[in-house]
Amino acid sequence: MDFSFTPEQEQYRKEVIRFGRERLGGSVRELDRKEEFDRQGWRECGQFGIQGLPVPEQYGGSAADILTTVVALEALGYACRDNGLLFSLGAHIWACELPLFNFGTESQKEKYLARLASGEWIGALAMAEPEAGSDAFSIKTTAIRKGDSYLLNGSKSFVTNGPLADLMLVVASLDPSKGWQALTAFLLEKKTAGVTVHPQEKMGLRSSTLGEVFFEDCEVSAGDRLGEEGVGAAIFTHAMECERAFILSTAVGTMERVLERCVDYAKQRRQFGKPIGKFQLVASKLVDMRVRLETARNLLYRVAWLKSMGKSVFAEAAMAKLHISESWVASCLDAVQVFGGYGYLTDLEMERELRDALGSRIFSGTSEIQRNLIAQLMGL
């Protein structure tokens, strides 16, 4: 495997790199404190071609493969210190984006996906209920047909992009008592009558916008039908292998970015008449930090290279995803401490990078799910 980038890779990773830096998460100190999205800064990632990254050319997308779009994420991630509006992205990329083109008609792709790729819309999932979150199949909303429309009705929890978006994915059952055989996805306009959306707060990630969806006699066309009946389990699990491989591409970008400040904050501030970076204790969580970002980083590019190859990689993807979030919370962790007491007020935004990352351990999968996936796999 040779990951090393071609010549057109590592100008577009400059490209995007500067981007980042010039024209976002300037405002996220004040994103953060009122939980805003930065509609205008996702329209600056459309203009310069981010939510379109994977999308054929002909939907209006630059039809990156798969390790490109990862390397233009994760430097996009180093650029910008905005991780709401970048969880954002991934979530309409990954959850919304692909599964339509992978599973949509013709029709629907020249209907929606444009829009899409351009950023003029904003796509989500609409999978976790109250009473199913890690038991993702268990599903309550239904799908009753009536002629040629779907009259949907219950509610979904957790939804990313959900007060925003223009489109969502809605997995339903056409009969709960069938279990996962039933499930059935649609491409659901928010506009539609019967679809309201309350927001959710949370504790990090407050630039990106979280909501509950609820239906009510919510009627959708046949032709806004995803795939065929009873294929939702399979559209879901195809959507989740993507998201849980690179939905933190972003975070290794910034785990690089945080660990950059925290060696120069190392350097500069003195104690005891010396920089504090030369007592073993500190160092060791830099260095911690460094191999935290190496290991994150090579998983994330082995699932990338893996998928381009055309290969499953439903175990990869759990393991990527596990690392990950695990090693971001803990070089989040230790950032806060290298920087002591300055690590826990607001001014130099350690603590929200901590609570930015502490989603990531639940966000599509938690820990605990990613063991148990991995686990199974190996036949334990």
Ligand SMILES: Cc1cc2nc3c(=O)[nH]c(=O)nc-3n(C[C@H](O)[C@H](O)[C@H](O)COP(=O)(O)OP(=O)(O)OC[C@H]3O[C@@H](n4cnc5c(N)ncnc54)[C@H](O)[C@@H]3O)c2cc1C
The other form holds:
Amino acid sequence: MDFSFTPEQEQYRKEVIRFGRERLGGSVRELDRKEEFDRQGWRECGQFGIQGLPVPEQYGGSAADILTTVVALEALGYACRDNGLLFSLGAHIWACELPLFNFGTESQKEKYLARLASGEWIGALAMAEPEAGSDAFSIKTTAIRKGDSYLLNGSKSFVTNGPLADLMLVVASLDPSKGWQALTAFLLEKKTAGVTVHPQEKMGLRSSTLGEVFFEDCEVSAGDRLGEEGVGAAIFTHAMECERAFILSTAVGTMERVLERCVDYAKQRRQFGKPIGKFQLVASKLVDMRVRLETARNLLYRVAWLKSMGKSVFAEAAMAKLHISESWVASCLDAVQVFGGYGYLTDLEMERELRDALGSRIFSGTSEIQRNLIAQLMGL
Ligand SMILES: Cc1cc2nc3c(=O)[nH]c(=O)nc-3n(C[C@H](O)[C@H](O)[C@H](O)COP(=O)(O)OP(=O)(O)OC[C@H]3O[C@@H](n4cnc5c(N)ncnc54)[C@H](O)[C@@H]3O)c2cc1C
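Next up, can you give the form predicted together with the ligand of this protein, since the form predicted on its own came first?
Below is the whole assembly, all chains and molecules, this chain first.
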């Protein structure tokens, strides 16, 4: 097994770090306080090529392989403090762009993919509903066929990028009494009549937008159905496999960035006449953070490597999602503690890092659901 980067990956990683440091995250405290999205940063990511990383060149992307994409996103997480922007990028790439690429018709790809890849458009996935979270396939939003189109009625909750998205991948049911077999996916332009979005305020990742989406006799043409009727559950499962595997690529970079800050602080902050890092109880926190970072990174790279070999990564994706999210939260808790009272103040941004990390145990399937999936795969 070869863990080294190619010279091209190493060079690109450096470029991403330079870009992230120079162009992104400067006003994150303000954005977090006001719950604002960095639209300009999003556009610059588009120009730099972030949203287009895994997209083929014919649709304006750079056709990077999955490992290069993951390494680039990890580097962006290391360089950019705006975890909300990073999360929005992840939701856009893994939950909208890739399912469109994997399941879309040629004309759907031509219509939408280049706009998503360039960052001109923002994408979202609308699956969860007020009564259907972990039990995702129990959704009640309906899509009733009417000639050459479908009428969507119902509502979605917790849609990342929802308030700003131009395109939403919406999963609806042709007949709720038929369960998962009736689920069908649609590509819905948000400007479509009958769609309204209400922003939802949240604890962390506040510079990423989240919203409830309501559909009232909202007409979608059959040409905008993604896949065949009844394959919505399969499309969602496939999208979730990718999302779980890779949405925390940026978080691994963030964990490294936070660890470096903690180590620097532990070397310069003195109490009882010596740097606090010389106290074993402080040093052991930093060691635990380092071990979590390395294990999180190794799981991420392994799942990317398996995916690049064309293998199914259902179990590995659940394990990566579970381990990286739990490690991210645990390390942010340690980071706040290492900074002491200053960690609790907003100035040094450690409390924001912790608030940002907490959502990762919930989105893309909670930690409990990842454990259930892994247990099932172990025959339990
Ligand atoms: C920041 C953020 C962004 C999100 N973005 C999106 C998005 O873009 N698109 C989208 O569709 N959704 C999104 N979601 C929704 C997310 O997928 C759901 O919140 C998540 O699946 C949990 O559903 P729920 O909130 O309804 O909780 P519930 O399913 O009601 O769960 C409540 C608690 O019960 C536990 N629980 C439930 N069932 C079981 C079980 N069988 N065994 C053990 N424990 C169980 C859960 O783990 C949790 O602790 C987002 C959520 C967040 C927080």
